[in-house]
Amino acid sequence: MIADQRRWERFTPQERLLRFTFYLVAVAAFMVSVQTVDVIPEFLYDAPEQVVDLFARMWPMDWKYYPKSVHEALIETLHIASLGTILSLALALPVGILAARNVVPVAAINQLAKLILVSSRSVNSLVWALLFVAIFGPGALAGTLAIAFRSIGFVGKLFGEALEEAQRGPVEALTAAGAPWPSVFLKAYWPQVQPAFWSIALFRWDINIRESAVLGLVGAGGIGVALDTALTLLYWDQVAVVLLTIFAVVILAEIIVTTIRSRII
């Protein structure tokens, strides 16, 4: 009798058309997108020499530009990136909880949490600056609402996943044992979340460095502002200078945010 004979295959009929649709997909989406995007060649062919050329421009940088306007709008940026994370951590967090299916068994008061956070992902904090700044006018205040409003999706979204992979022993316990909700919640998830939400804290907070710095350039204050001016006048040794600022502070908070959260997970 002879042996059933048995190839093996990393994929079904059923995966290997899927595949092939999405690759199909996928280059027509591309092909579509080279049309209609408008590329001037001519732009292109002295591209390199435009780029040698302002870069002989930015150097030597004008350091004279660092201690009178650079350096107080630097800080300023810190403290919009500091305020608007903290902030946003306050108005994150009763809203991650409601995300929560396990906290909050509520499909209704879920699905609403979940659309907030969507609305605060969805919106750039550049379109949100804009907004504050016409209702607040141009500076600091309004920078940090816009650094706010657009970290409550990003720490809501994390904070609630993290609390709907908690464990449920030490919640069904303190349940059984007649525990109240905030005792429950104290006791039993934010032990086990308190780790993951300061990580998301820390992580936010370096984002919130990055995106306040371009912020000025809408009138939200910061070293945005510094940035726009030099760009504006065409005074391409102090934009060197804004923007070697802004890579340095960057990296910082890079190092310092890698080193508190290797110490806390």
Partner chain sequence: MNSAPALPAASRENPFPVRWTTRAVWIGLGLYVIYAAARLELTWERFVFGLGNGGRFLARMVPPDFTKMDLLWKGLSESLEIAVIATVFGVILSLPVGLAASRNLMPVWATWPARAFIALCRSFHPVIVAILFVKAVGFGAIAGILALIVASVGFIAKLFAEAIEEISLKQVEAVRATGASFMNVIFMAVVPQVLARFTGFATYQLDSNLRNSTMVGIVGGGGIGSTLFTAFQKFDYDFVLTILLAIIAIIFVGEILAGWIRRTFQ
Given for the second form:
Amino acid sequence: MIADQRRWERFTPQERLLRFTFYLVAVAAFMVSVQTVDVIPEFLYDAPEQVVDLFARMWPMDWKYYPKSVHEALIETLHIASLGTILSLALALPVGILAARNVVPVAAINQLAKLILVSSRSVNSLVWALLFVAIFGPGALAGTLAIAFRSIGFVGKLFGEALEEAQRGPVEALTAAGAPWPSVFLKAYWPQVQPAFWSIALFRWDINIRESAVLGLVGAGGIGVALDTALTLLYWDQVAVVLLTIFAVVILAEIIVTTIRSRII
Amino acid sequence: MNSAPALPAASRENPFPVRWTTRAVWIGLGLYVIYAAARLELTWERFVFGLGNGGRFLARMVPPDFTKMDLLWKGLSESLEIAVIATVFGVILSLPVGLAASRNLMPVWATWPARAFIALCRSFHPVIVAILFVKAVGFGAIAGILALIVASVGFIAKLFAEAIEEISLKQVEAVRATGASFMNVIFMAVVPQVLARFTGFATYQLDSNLRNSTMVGIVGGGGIGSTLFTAFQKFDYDFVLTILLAIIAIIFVGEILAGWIRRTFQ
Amino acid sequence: MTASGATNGAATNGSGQAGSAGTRSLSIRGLTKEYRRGTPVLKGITLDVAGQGITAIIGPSGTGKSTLIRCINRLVEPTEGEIWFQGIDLARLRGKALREARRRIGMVFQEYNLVERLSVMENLLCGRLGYVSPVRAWLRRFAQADIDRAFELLDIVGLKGFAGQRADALSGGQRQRVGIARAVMQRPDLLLADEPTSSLDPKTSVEIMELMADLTARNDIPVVLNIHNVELAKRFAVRIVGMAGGHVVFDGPPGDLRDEHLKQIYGGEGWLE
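Same protein, different state: after the form predicted on its own, show the form predicted in complex with its partner chain.
Entire complex below, previous chain first.
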């Protein structure tokens, strides 16, 4: 007995089995992936040359391309991102409310709302853009809707979670006072989740700036169109200008978001 | 018009400045929406016209086409492979980078370059990175893998660093006081505190790489994205729906798996 | 090593140097610490601690007791001064030499500072981390002798059967027992304790002090601790050091500590009634 107690092991046999299974599955998945994935090693050998070639073609950059095509497209991108975010907020608000179990205590509705949110997140913004280009034709409308529909899942999920974390006290107080449902929401829930809501909106806007920059590759408007044109024509010096522009805007957006956030919170 | 029963003092002290700024924000947003919609020429007629178009589009999508299962499976399995490989390498790379970027354990000369590297990885969309890698290593899965590794590092190295910055330094201090070496402090005082969150991030990244692998295919990075893009170009909308359903199903299964992994590692 | 613990084997303990109480004494010379330039917390402390028994530092909050303790094992970097221990100036050590010095100095914390998500056993084995390679630490391949010793210490501190429990499942008193056991696991030549009882209730405080006094006496480890509770200090310490305003204002055996000293240390007198 005593000898047995002196042996020390970190995990119970059950835990060890679980962990072992996980490691086994992970390693197996990785090995199988590496072996079956279609990689042509010959392509890798000249990668360094290709990279050098890429940079050689990018330099010097074709600055004239910026006023000619990039600037307009950049402004369009910013509008797509902002408008798409605002639209997604409007769409995500009701879905998020329906997904919050404490606000709408009907399990079936919660599940339906969660299904909508997961579907929105599972489909990529680029795929959403493909769909909307097929429906509305190429242009900013498809891009804006793609951004909005991709963001519903993100905003709705986080907003629903924020609602579920809201404190019961104010809600009970207003319900007890006989307030109708809209008043309860506006006066009891909204004040509690408002900071979270704006913070989520800012966070998503930042992401959407990045996302909207590539939508043009499938014809959904914005700076991606300029990128696509330059890429198809293999004008790498123009590609470099577009990339640098995107880089600058993304950094700027992040700085703006961080400043606003630190101001609000 | 006040919520006094619940928050008496607080709501009486500062209602006015807050309400004014919020109101201004709302009005500003409304004006902006009108302006931007006009700027992008988003008109109601176009929208209605599109809706009619959308009806026809949806009609062509259903019923989904289940005849090309081999093509679907080929694309899906490649996407899965890309996601798994990219996640493994992404996580392995993110561990040292994230550690180097954590300001509570590392000196400035380490955090600064690490943070710059993370920022660089984050600032470009995976699709753009994929375009560059397609140029460097050619079409196919390898470009997709490399692009997603970059995206993974940009995302989880940052989260790793933040998780490390939130740990309790008291526990670290106690282990340091025993004369433990730096690596021992990491293994026995830092890792236990962050392991659960790290597995959370890593499983989330697998999920996210799976979703993004559909995307890098569109620019030639291999996987189901290529299949999807081809189907779009050939107007095979019923096959497009099949692919989309398959992707959503995989993401669902992935989320269940991720939950299981997280429970195993608490 | 059990044998040496039982026979008070000061001579065989330590790291191979000629062992006597003398090598375990601590000598602090002109120690100054400024967190902000120009506002020193410690103002040139000079203090010699003999290599046996408990030395208790008392004084009001914010007077630098904790800083003084933490300067000794360099959790806080001293601004000026020397700290001599076993022929080495601790204040000047860096890198490997500092880690080797820390291995010989155990520490008990006010808030226990256990690694919350590790088991009690793993927390005890943390005391051996100065001697274990990272790979072994990662795989938890600790020497069987260390594991045996850890079980033994768990019995002594009254936590038999707790080895597999996670630290965050323990009560405050139990945590501090683990904290003490972890420090003793190091087989230290000096034990530092930073307010070891301040987070505990009065009864548990006495039990913890008794445990610490008993364990360190058994293993012949000198203790330097700072403590708020003057009664506890008088009861367990062989020597009391009173600090006020970053200076030592009293130094002597507990029996010599009078009310006027306490007035000088803590200021005022209304609280003495």
